[in-house]
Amino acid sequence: MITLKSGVGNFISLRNKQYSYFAGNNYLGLSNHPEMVKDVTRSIEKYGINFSASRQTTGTSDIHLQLEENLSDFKNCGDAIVFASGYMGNSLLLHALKDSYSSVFADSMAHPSILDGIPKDISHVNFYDHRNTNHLEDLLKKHKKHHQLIITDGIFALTGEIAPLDQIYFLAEKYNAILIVDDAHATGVLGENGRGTPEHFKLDGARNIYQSETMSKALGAYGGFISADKETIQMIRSKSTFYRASTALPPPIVAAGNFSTKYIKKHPELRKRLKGNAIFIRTGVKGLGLKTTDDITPIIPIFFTEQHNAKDLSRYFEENGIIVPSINYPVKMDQYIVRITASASHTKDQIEKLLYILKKWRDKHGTSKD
């Protein structure tokens, strides 16, 4: 485990040394933006550290309402709700919509928050092969007498793959199913306006698609949110015991979210720069004969069949002043991963050094295809 001695940017401090940082999920480089820090500092001076109450009692502030308005504007939806952790978003949606479905269909590599969020009294839970819409349709046909709900990650956190949402949505419409997209890694990254996977597939605003999202990755802040029509958001507010009983987001977190949602709307060049950096890295990894994925996302995995190779590469990066972790994550995988993440803040020199060090390791150890 890495113990940080600084905030996360394209460089970090660790054991009194500076390292180039290709880890985490700070995709747009906003987590330490100086203007965000100023806004957060002002919010502490005005409101303190904690509102110390639930939203339903005395915990709602003007900045909470402003944040929800900013998020609904960013998502081009009628309303939004914010809550303590993005991990809870799938649970909030799955519980709020529970009267509308009796069977769940999830990708076999679904994020743990999806599995944890399925209500305990839903007995029909089906897993389709990873990103395999033919298998998904077979399962939907087999259980077509049930009221169906499909749930998938938008961008898969370990592999950087994009779910084939256009095909999944076609099946959802064909079988009259509800569709939930966990867009934690896609919000702020995919789509012309950064609205996530549905926008990427020209499905922004399509009926029966719900997104659970977070401010802790591309948005550089913290906390989960759901943006949808007013009726859906009001249903979550009224039904969710988690929302009604948990303490409101603290002022500094709310201020950070308010800053980032406005900032990314004004600066689409960040997404363009991020995409360029991700392509640069992925092309370099492939050019070295190493096994990775093909999508345009900022998550660039290197796959190994042996765990010791992944750990050795991660250690070699660190010995050469670069942090890239080997991943031991609670998702079903038959391969081991060194997970490179790109940021809009990475420089060309940083990326070239990353690929140079990777080539040196490859020349010594061979490729992951060997």
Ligand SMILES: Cc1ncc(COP(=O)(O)O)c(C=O)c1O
Contents of the next structure:
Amino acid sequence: MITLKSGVGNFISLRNKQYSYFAGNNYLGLSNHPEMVKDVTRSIEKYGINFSASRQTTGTSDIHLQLEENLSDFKNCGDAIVFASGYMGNSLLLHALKDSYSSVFADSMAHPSILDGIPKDISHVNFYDHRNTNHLEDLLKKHKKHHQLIITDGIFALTGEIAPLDQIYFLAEKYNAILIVDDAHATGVLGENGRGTPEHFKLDGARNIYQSETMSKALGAYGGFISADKETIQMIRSKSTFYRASTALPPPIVAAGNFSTKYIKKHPELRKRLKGNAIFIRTGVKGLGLKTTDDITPIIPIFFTEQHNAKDLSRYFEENGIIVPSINYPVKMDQYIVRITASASHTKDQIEKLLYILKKWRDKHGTSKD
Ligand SMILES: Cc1ncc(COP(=O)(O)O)c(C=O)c1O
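What does the same protein look like in the form predicted in complex with the ligand, given that the last one was the form predicted alone?
Now the complete complex, all chains and molecules, led by this one.
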């Protein structure tokens, strides 16, 4: 674990020294954007820090309504709802839809927010092998008497793999199941307009797919959101006790969300740059013979079977002025990961230095695959 002495950008400050930063989830480089900081400062001057009430009592402000409108516009949906945490999005959906299913089917590497979000009285929970749609279908077939709900991460947080959503959607249609995608890492990243995994697979607007999303990663702000048609959003607003009984998102966060939803619409080149940087890094990692994943996402893991190799590589990066963490994260995995994250704002020089240091480590230690 590191203790930051600065905000996160291409470089961070740590122990009074600058480090090149390939960690976190600041995919589009927006979390420190100077214009966003100006908007946020103005919002604090106007509204202070906290609306100090839940949205349904006295906590709804004009900037919340603006944010929900901006999100609906960005997602090309009828409406959107924002709430205090991306982590809670799966729970909001799983609880709001509870009367429509009796059995959950989740990927074995599901994010903890999915597992925590399953209502306590849903006792029929099945895990299919990671991204294995044959196994998913076996389970759906076996339990077809139940009303079924499938839930998966869109991009997996640790491995950067994309869920095979096209095949999962096909199964959802075949077995008349509801489908939820946790798109925390795909919002702003995947799809022609950055609308996430469904758009990546040309399933944008498809019937029966619900997305749980966050503003805390590519959007550079904070807080969860769900976008859908007006009736669905109204249903979530009325059913979610978390939404109804927790304090509204604070002004600086709302202002940041308002800035970034508009900004990413105007700047599609950010996504293009991000993809280019991710490909550059992933190709370099593969070229060194290290084990990683194939998808085009900005999460580029390096897999190790021994924890000491992952820790040693992360330490070596740090000794050479680069932060790339060896990850300790509550997702079920049988390998150890050094997780490189690309950002649209990384420069070619920065990436070349990252790959040069990685090569030096590899030359000393080999690929450490076994
Ligand atoms: C897949 C996934 N879902 C949900 C979350 C939670 O989102 P937030 O951090 O915005 O609450 C995260 C990570 O933070 C995540 O990786």
